[in-house]
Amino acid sequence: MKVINFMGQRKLALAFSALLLIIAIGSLATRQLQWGLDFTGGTLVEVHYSETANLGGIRDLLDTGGYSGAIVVSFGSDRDVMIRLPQGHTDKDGMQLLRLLQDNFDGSVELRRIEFVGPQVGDELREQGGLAMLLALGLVMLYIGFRFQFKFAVGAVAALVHDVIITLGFFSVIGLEFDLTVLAALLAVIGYSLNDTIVVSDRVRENFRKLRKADAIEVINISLSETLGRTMVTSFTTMLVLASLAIFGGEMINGFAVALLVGVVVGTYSSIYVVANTLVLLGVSKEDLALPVKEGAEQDDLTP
C-alpha cells in the first residue's frame, strides 16, 4: 500500500479550513440565515385539486395575485398542494388565496387545512433546535473521550463544529431557506461525520499500538492511507444518492438533500484533515494510547 503524506499539507489544510470558517461566520453575522416558516411564523395552506395541479402556474398566479414569497410544493400526490405564506399573512388571507385558486382553475379546489404558525412557536423551535445540536455535540465528546482518549474527543468535536458551521455558512451565503428539514439534515451530518471520524480514530489508535518505532506523523499518514479507500467509496456513493434527491426529489426535500450533500463533502474532508490536524496540534503520542498494565502483572511474570 502506498502511504500518502497527508500531514505534509496540514498547514495548507488548516489555512483552508480557517478561510472557510471566516467566510461562514462572517456571512452568518452579517447576512444571517433565511429562516423558514417553521422559525418565523406564517400561514400554511393545504389544498386538493380535482385534476393534476400545475405548480408553475400556481406560483405565477400567486406572484401576480399579491402573494409574493409564497412557497408552493406538492405532497402525497400530484393533486395535493401545500402553500406556505410568509409572516404577515393571516387565516383570512388563506381563504382569499383559496378563492383565487378556485377562480383560476376549471375543476374544483378543496381546502384541506389552514394552519397559522405564530412567531412565538418559531422562537421555541429555534431554541429547541439549537439545544438539540449542543446536546448532540456534548454526548459525542463524552462518548469518544470514554471510548478512545480526550485528545480524540477534542478532535472529533472540532471536526463536527467545523462541519456544522460551514454547512450553515453555505446556506447563509447562497440564501437558501433554513427550516426544520435542514436542521434535521445538520443532525444527520453530525452522525455521518462522526462515523468517519470513529473509523479514522480507531485505525490511528490501532497503529499507534502496533507501529512502535514510527512517530505520530507517520502513524497518522499510514492510518489515513489505509482508510482512504473506504472513506472515498462511502462518501461517493452517498453523494450520488443525495445529488439525485436534490435534483429530482422536489422542493420539499431539496433543502434537506442540499444540506446533507454539503455536509458529506465537508465531513469527508474534516475526517481526514481536521481530526488529524487537531491530534497533531495536541501532541498525541503512543503513551496516550498505551494499554493499562494490570495490577499484579509484574509479579505474575516473575512467578516460575
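Keep in mind the model is a prediction, meaning the values are calculated, not measured. Positions refer to the first chain, counted from 1. By rigid core we mean the largest C-alpha set that fits within 1.5 Å across both forms. Compared with the form predicted in complex with its partner chain:
Superposed on the core, the two forms differ at Tyr49: its CA moves 2 Å or more between these two forms.
In the core-superposed comparison between these two forms, Leu61 has its Cα shifted by at least 2 Å. A displacement of less than 2 angstroms separates the C-alpha positions of Leu180 between these two forms, with the rigid core held in common.
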The other form holds:
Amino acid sequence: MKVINFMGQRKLALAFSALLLIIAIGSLATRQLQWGLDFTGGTLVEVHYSETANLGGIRDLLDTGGYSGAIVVSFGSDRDVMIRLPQGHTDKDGMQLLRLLQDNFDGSVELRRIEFVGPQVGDELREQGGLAMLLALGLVMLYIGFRFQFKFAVGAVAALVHDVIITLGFFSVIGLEFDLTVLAALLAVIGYSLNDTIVVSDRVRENFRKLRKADAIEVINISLSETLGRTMVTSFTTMLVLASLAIFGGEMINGFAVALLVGVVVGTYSSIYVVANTLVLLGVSKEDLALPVKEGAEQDDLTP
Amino acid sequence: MLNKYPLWKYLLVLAVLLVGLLYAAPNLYAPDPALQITGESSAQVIDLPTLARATAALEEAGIAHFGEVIDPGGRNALLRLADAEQQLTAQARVQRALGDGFIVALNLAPTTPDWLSNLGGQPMKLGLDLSGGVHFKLEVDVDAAVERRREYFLNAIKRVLREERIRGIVGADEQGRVEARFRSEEDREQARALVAENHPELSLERGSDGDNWTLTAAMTEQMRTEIANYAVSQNLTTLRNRVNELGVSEPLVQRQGQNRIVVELPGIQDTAEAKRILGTVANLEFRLVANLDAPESDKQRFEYRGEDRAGMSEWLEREVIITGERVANAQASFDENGRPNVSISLDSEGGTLMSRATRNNIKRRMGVLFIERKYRTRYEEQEDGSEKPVQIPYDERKLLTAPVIQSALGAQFQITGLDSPLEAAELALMLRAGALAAPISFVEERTVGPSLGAENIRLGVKSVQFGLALVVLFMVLYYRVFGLVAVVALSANLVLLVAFMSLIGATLTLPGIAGIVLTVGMAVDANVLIFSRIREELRDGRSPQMAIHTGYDAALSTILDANITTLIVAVILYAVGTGPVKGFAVTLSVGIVTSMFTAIIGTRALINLIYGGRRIKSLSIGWGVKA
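Requested next: the structure of the form predicted in complex with its partner chain (the form predicted on its own having been shown above).
Then the entire complex follows, led off by the chain already shown.
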C-alpha cells in the first residue's frame, strides 16, 4: 500500500482550518444565525393556492389587514406561500390570517400548516439546545479519555468543535434558517464526526503499538493512508443518501439534509487533519499508548 | 481457519430475521379510512339501531362503506369507508343523523390480519407531521395558583386575628409571604401561637423593625411544589375530559416538564374550535336544596352527574350561595373514625357568605353543582341550499352531591358520609376542577394540513428508496459479492428497525424518516470497516479464510467504539430534545443497535455460508486485491 504523506501538509491544513474557523466565527458574530420560528417565537402560516400566488398582493392585503411586518415568501413552488409574523401576535392570529387570505381569493387557499411558538418556549429551546451540545461534547470526551487516552480525547473534541462551528458558520454565511431539525442534524454531525475520528484514532493506537521503530508522524501517515479507503467509502455512501434526502425530501427536511451534508464533508476532512494535527501538536508518543503492564506479568519476571 | 458458525448461530440469525419480518409486516397493510362513533357520556350505549341509522345516512349520501362493528359493551363503533376523500362528508352526515348524544370522529382503522394482531403486531403510529392534525402546548400558570393560596392564608390570618381581637396589620411582602406587624411582643407571640395552631403547614419567622414586632408566614418550598403539581395534574384531568368531547380518535394529553401540557389531536383542522373547547372553564355553585313547599318559581331541578345516580335529580333553590371562585382547595381525607371525607377550604369572603347562609339552615341539605360549557350543533341552511353546522354553546349544570348541613359552616368544612375513598377522591377532583386553580395559556401551536402530511410521507419514502438504491448500486460495484452481502444485511437492518419501532409503539415522524435515511448511510460503515480490513489482510498475503477471520476480529473493537459514542449522542438527544429531535433520536439509536447486529453477526453468517468450510483461492471483494 502506498503511504501518503498527509502530515507533510499539516501546516497548510492548520492554516486552512484556521481560515474556515475565522470566517465562521466572524459571520456568527456579525450576521448571527437566521433563527427559525422554533427559537424566535412567532407565527408561521403556509398555504397552497390553487393558482399562482401574487406575493405582492398578499403583502398589501396583510399590511392593510393589520399584519404589518409579515414576511411573505414562496415556499417550494409559486403556488406555495409561507407567511411569517414576528413575535407579538397571539396564538389566534394564524387562523384569522388564513381566513383573510381565503376571503380575498377566488380560487381555493388550502391550509398546509400553521405554527405558533410563544416567546418563552423559544428562549428555553435555545438554552436547551446549547446545553445538549455541551453535554454531548463532555460525555464523549470522557468516554474517549477512558477508552483511549487523554490526548485523543482532546483531538476528538477539537474535531467536533471544529465541525460544529464550521457547519454553524455555513448556515450563517449562506443565511439558511436554523430550526429544531437543523439542531438535530448538528447533533448527528457530532455523532458522525466522532465515528470517523474513532476509526482513525483506533488505527493510530494500533500502529503505535505495532510499528515500534516509526516516529509519530510516520505512524499517523501510515494510519491515515490505511483508513483512507474506508473513510472515503463511508462518507460517500452517507452523502449519497443525504443528497437524496436534500433533493427529494421536501422543504421541511431540507435544512436538516443540508446541515448534515456540510457536516459530513467537514467531518471527513477533520477526521484526517484536525485529529491528527492535534495529536502531533500535543506530542503524542509511543509511551502514551503503552499497554498497561499487568501486575501478574511483573511477578512472572521476578521468579527465577 | 474454516470460518464456520455453529448451527445455533445460523438459527439465531434466521429467527431474529423472521421475528423482524413478522412484526414489520403490519406496516404493509394500508389502514382503511373510517368513522368512529362513541357516546357523549359513558352511559350512552351504541346499539344496532344506532348503527343502522349511521349506515342509512351513508347510503343516502351514496358513500360506500363496509366492515361495521360495535365493540363488546357498546362503548364505540367503527365504520370503514371505501374512499378517504369522502371521510369528511361522511362524518358530517353521520353526525347529523345521530345527533348530539354521539361523537363521530375520523379514524384510520388498521387492517392488520387477526392472527398478526393477536401476536401483538401493530403498525407504526404516524406523527402529526405525517398524518396531519394539531399540536398544542399549554402552559399552566402555576404562580397564579400559588398566589391564590397565599391570598387564602392572608385572609385566614386576618380573620383569626380579628376574632381573637389582636391588633395588627396583615399584608403581603415582595417575596410572596404573608407579613403581620404588631405593636407589642405579646401580641406577636399570641398571634404566632394561633397561626401555628391553625396552619401548621406554614413556616413562621419572628422579626422586628423599629417599633414593630413582625411575624412572617411563608409556604414551604415543598408546599409550593405540591400546589404547582396539583394545578398541573388537575388541568391535565380536565383537558383529558374535554379532548374526549372533541371526537378525535387517538388524542394525546401529556404532561411535559414542570408546568406544560402537550395536547396532540390527529385529524383536527379547525384549531379555533378545538381551542375554544379546551380553553373553557368549569365552575361550581353551592345552593340549598329547596323545601318541599317552595313555589315553583324559586326552585330548579337538576340531575346528578355520573353513572351511579343516573336519572336521579333534586330540586335546588334558585339563589346561589357561592360559586367556584370562592373555593381555595378541596382535598380527600379521612375523619377521626376513618371514614372517607372531603375537606373544603373557602376564601374569607366565601366563608362569610357560607356561614351567613348555613347558620339558620342546619339539618337542611346543600347541593353542589358542577357547571361545564358544552356545545350543541344546529344546522343552518345557507343561501346556496347547503347546510352549515353551527356550534351553540350552553352551560350544563349537574349535581355532584347534596349533603346535610350538620352545623353552621365557615371557611373550612367537610363533606362526610361518602361511600369509599375513591368516591372522595373523585369528588375532591371535581370540586378542584370546578374551582380551576390555575389558568392555562397556549404557548405553542402547530397545525399540519392533511395534504402536507400525505406529501411528507410520499417524499420521505421516495428519498429513502432513492438513497437506498444508490447505496446498493455503489456497494455491489465496489465490493462485489461482499457488497451484495452488505446490501442484504442493510435490508435486514431496515426490516428490524421498522419491526422494533412498531413493537415499542414508537411514533414515526418526518425527522424519524431522516433518521432512517441516515442509518442506511451509516449502517454500511461497519461493513466497510470489515471489508477494508479483509482487503488489507489479503494484501499482506494472508489466506482468504484467515483474512476473513482476522478482518472481522480486528474491526470489531473499532465498530463498537464508534457505535457506542454515537449512541451516547443519540441518548442525549432523546433526553434533552423535544418533539422532532426526540423522534430523530429514537430512530437513530434503534438503528445503531440493529445495524450492529446485522452488519457484524448477520454478514458473518452469510459470508461463512458462502466461503466457509472449504478451501478457496480468492474472494470477490472488489478491485485491487489479488489473493
